[in-house]
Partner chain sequence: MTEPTLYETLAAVLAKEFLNGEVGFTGLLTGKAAAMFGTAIPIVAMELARRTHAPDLTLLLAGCYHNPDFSQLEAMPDSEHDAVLRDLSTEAQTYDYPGQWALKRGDISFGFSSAVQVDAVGNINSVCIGSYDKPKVRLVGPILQPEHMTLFRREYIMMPHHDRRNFVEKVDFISGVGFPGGEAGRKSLGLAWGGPALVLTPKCVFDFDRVAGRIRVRSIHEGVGHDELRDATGFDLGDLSGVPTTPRPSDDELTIIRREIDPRRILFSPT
Amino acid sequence: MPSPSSKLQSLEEAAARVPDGTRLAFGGFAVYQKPMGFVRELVRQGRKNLTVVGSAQSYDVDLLAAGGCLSCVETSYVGLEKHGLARHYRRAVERGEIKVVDYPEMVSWDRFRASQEGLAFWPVPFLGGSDIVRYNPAIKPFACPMTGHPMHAVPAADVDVVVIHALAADERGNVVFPARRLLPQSNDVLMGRSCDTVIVTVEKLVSNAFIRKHSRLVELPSYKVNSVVELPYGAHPTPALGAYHADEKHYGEYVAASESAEATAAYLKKFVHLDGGNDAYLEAVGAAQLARLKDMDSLL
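Form predicted in complex with its partner chain: give me this chain's structure on its own.
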């Protein structure tokens, strides 16, 4: 019997699945568990004209904005939570370089639910009077065929590629999620089921035997996944549930750098435009700093 094929790829190879102009989604939610290692690679390779579709964005979209990689963002939120507005993104939008298509938060999730169910739209009964509808010709009014109630058809997310960062997978692309999940991991599962091209970066590559021992936790089985990239600390500086907390020190450095073009260039040189891939990034952050971030999660 021939062996099952391996989906294992280098970061560079996996990023080649996202050419200029791709419409893509990142897992995680707001400032939680974003596939930042993959985002850094897109910036490093100088990608252009990307459209990011999501539910809530932060450092992912802001770093792509710093790299000049974006033409459009469709989401409910772009900000850095307690660190305020996402400066690179904000400036690029104010200069007219990035088009923003605003969607409500739960509607943003529902757009991926539509894609998961193979539907072209999701019916939304609560958008009357909102400027979200006024500025978005892709949202179409219709009457509920059962009740006549006024509704809006919101287009499915319909992305070309989904990229998520997860705890572990085997080479075949079976992805395990911790039993005790939070909403950002739920978003990863939903997005991973909504698209034909799914790239998963993982903290740890595990054996098929490990996967079989935890099969109840495999929310994305191998046939849903196209690329597996082993990328320790691949969500850094955002947290990865059960692995590490947010790097508040790095957030501070990032935010300070985003105040001027010179500081941004220095940040990108130090943390993004590196030969030597993810290992070089981890060296730049420093072993002691990474060690401090360890998340104990639960003893049970």
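Can you switch from the form predicted in complex with its partner chain and show the form predicted on its own instead?
Below: the lone chain, stripped of partners and molecules.
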């Protein structure tokens, strides 16, 4: 039985915290450690008019585009890296169904720093030599009050909800991150500290005794987290550091399915619109395939 302080929820309950029209951010970076199980649930529940704010997006935004869930994306990149274009996203943008607001990649991170500090904007000394300010009126030029040098004010991310996928947490919402952390996990910590509503899906639910024994690994404490969902392989097909590698076979199937509306509908039927939620998804992927993805590198 959950304790009185438990924040443990089902995937369906946690996804209900993201109503139509929500402005939200997903943890991870590009094609790495995206909360894909949660994204699939949003598509399954038929969410509409979402705005995604981030630094680099991939399968998360593309799948939401395939499900007709998006109205706006604010980021620096949406693509599948070596697997090419995010076709669903691109087609929806070309049809005028999704508004795109461009930000330079590093400036995209600064937007969450501003939210973390409770600021309306983040001051940046340069924009990477680009002319992006010509196309994004939300970025405002100003003179540094100390030196008089030209700077730009970049608006805070100011999202309603942040969703990340992590290795482990207890039911109170103390979230464990690997000691050897990479950029996607650092992004998760920053995003988790920048918003008042944080949903965390985890590979494994652990005891509070485990948390107290390994407290140095807790980068997001319970008071910053609103919902905890135990979701094994919740980042699949993207990788989760310390748990499993990217599923290149599934990437190939996803990309092939994105070539036509008929193939996309078949993919969504096979992997998204399933009775049984995440368990049914993992059965569709297959136990043997999931076993092949286990990450042993983190032991070295």
